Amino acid sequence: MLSEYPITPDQIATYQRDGFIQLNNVITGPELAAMEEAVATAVKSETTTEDPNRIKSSYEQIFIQKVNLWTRHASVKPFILSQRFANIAAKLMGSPVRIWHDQALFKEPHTGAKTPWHQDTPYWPHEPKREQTTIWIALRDVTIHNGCMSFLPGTHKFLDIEPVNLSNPQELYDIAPQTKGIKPVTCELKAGSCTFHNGMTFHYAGPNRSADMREAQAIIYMPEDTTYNGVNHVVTDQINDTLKVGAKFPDTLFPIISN
C-alpha cells in the first residue's frame, strides 16, 4: 500500500490561489506500471468492438474517452478509489471528498485533436459548483508535442460563464473576455506525475502530434456534501430515477474515499 503523499501548506495555498497545481511522482515504480497496464487494457477492451471505418464526431476526434472504468474493470478500481489520490484532493479542497467519476483520456497518435479551453463544473449536475477538483495523471510522459495540459491561473474565480461547446467550440475571448491578458501555464509531466485543477479553472490540451498514444487518467472529486441538481449528465442519466434533487449523491456509486 502506498504511503501518504506529502502536501505542504504552501502547495495548498498555491492551489487555492491559482486553481491548479502540478505534483510530481504521485505514483511510481511497480504501482505506476500496474495502473498504466490496467487502464490501457480496459480502454483497449472497450474500443476493439468499435467500427474502425466509422466517421468520428468532432468531439470524438479530441480523444478516446472512457468514463467510470472503475465500475466495470476490477483491475482499475483500486487505483480510482485510491486514498492516496483522494487525500491529496481533500487537503487541496479543504473538505472530505467523494468520487464524481473517472475518465481515461487517450489522445490518438497524429489524429488526437486539441481539447478547447473550457471549465469543467458547468457541465455537471452539482450544487454548489466551486470546489470540485480533478487529478489528471500522466500514465506515460506528456509534453507539448503529444498534448499536455495548460491552465489559466486564477480563472476558478470566474463564475457564471457560458459553458463551451466542445464539439463546436467558441473563441475563448468571445465567451470569457475577462481571461484576456492571463498567461497560460503549460504542465509537461513525467509518467506518474499529475496536475490537480479546480473544476472552474480554464484548461486546454494541445493535439497529439507524436507517433504514440497520449495516455492520461483523470479522477474527479466533489465535496462530500455536494447535492444533485437534476441537470442531465451521462454519469447520472441512467440512474436519475434513484437520485433526489437537493439530496447528496449516494455512497454506492459516489463513495467518500478520503479519510
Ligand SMILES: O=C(O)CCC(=O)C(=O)O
The other form holds:
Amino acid sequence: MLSEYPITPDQIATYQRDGFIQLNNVITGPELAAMEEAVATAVKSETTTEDPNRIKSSYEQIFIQKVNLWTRHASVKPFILSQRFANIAAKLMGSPVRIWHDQALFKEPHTGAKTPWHQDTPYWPHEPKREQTTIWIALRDVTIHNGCMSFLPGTHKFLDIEPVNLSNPQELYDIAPQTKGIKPVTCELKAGSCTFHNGMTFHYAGPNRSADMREAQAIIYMPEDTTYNGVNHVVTDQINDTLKVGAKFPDTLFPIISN
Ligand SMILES: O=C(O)CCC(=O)C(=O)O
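Given the form predicted alone above, I would also like to look at the protein as it appears in the form predicted in complex with this ligand.
Now the complete complex, all chains and molecules, led by this one.
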C-alpha cells in the first residue's frame, strides 16, 4: 500500500471542526480482500470455541476484541503499520504519529450488543490527550442494521468528562449534559471505507441485528511526542517496567509510522 490517499484542506478543516470524518475507499480491491482475510483469520485463531451455555459478560456481548494483532500475526502487520493510513492520521492531526494500539472489533451476528456512547482518550495513559485519533475500517459493509458507528460532532472539545464504564454505562445526558441537543451523525460504510475520530469525540455503535459478523479493524494513533502518565491500561501494564512516567512511548511497541 504505497500510494498516498489524497486529503484536502477542507477535509482537514471538517475533521478539526467536527472531531470525526468519513473517508471512502481507503483500501480497495485485492488489498482489501487480503486485509479482511488476514484479520478475520487472526481473530478466529485467537477465539476459542464457546460453551453455548456460558453467559457472556456485558463487555463481551459488545464485541470480540483483539488488541495488537500486529504484534502476533505477520499477515496483519503490514496493514496495521501501513503508511497510507498513518499519513492520513498525521494530516488530520497535524503532527507525526506513532501507533498506540490496534484492535479488531467484531460484533457477533444477532447477539452483538450496542457499543454505548463514550470517549476513548480518558481511558488511556497519555499526556496530553487532545489529538489522538482512530481509523475505524469497515472490513465488510456496515449499516445501521449491523452496528455502524455514530458520532456527536464537536464533542472532542469536551475535555473533562468522567470515563464511561462500557460494562455498565451511565446515561449519556447524566455524564455529559452538555451533549443535549447535539444531533448524532451516523456513518454507514462500504467495506474498505473508514471513519477517523478524535479520541475525545463521543461515539456509539448500534447492535448487530444481522446474520453475519460485523467486522471492523481500528488503528489508534497518538502524536509522536505523547508521554506516558502511568495510569493502568491493558496495553502498557504488561510492559510498564520499560516505560517511564513523563517520557515518550518506546518505538518498539509504539513505532512512528507517518513520514
Ligand atoms: O466498533 C465499535 O462498536 C466501537 C468502536 C469504538 O468505540 C472505537 O473504535 O473507539
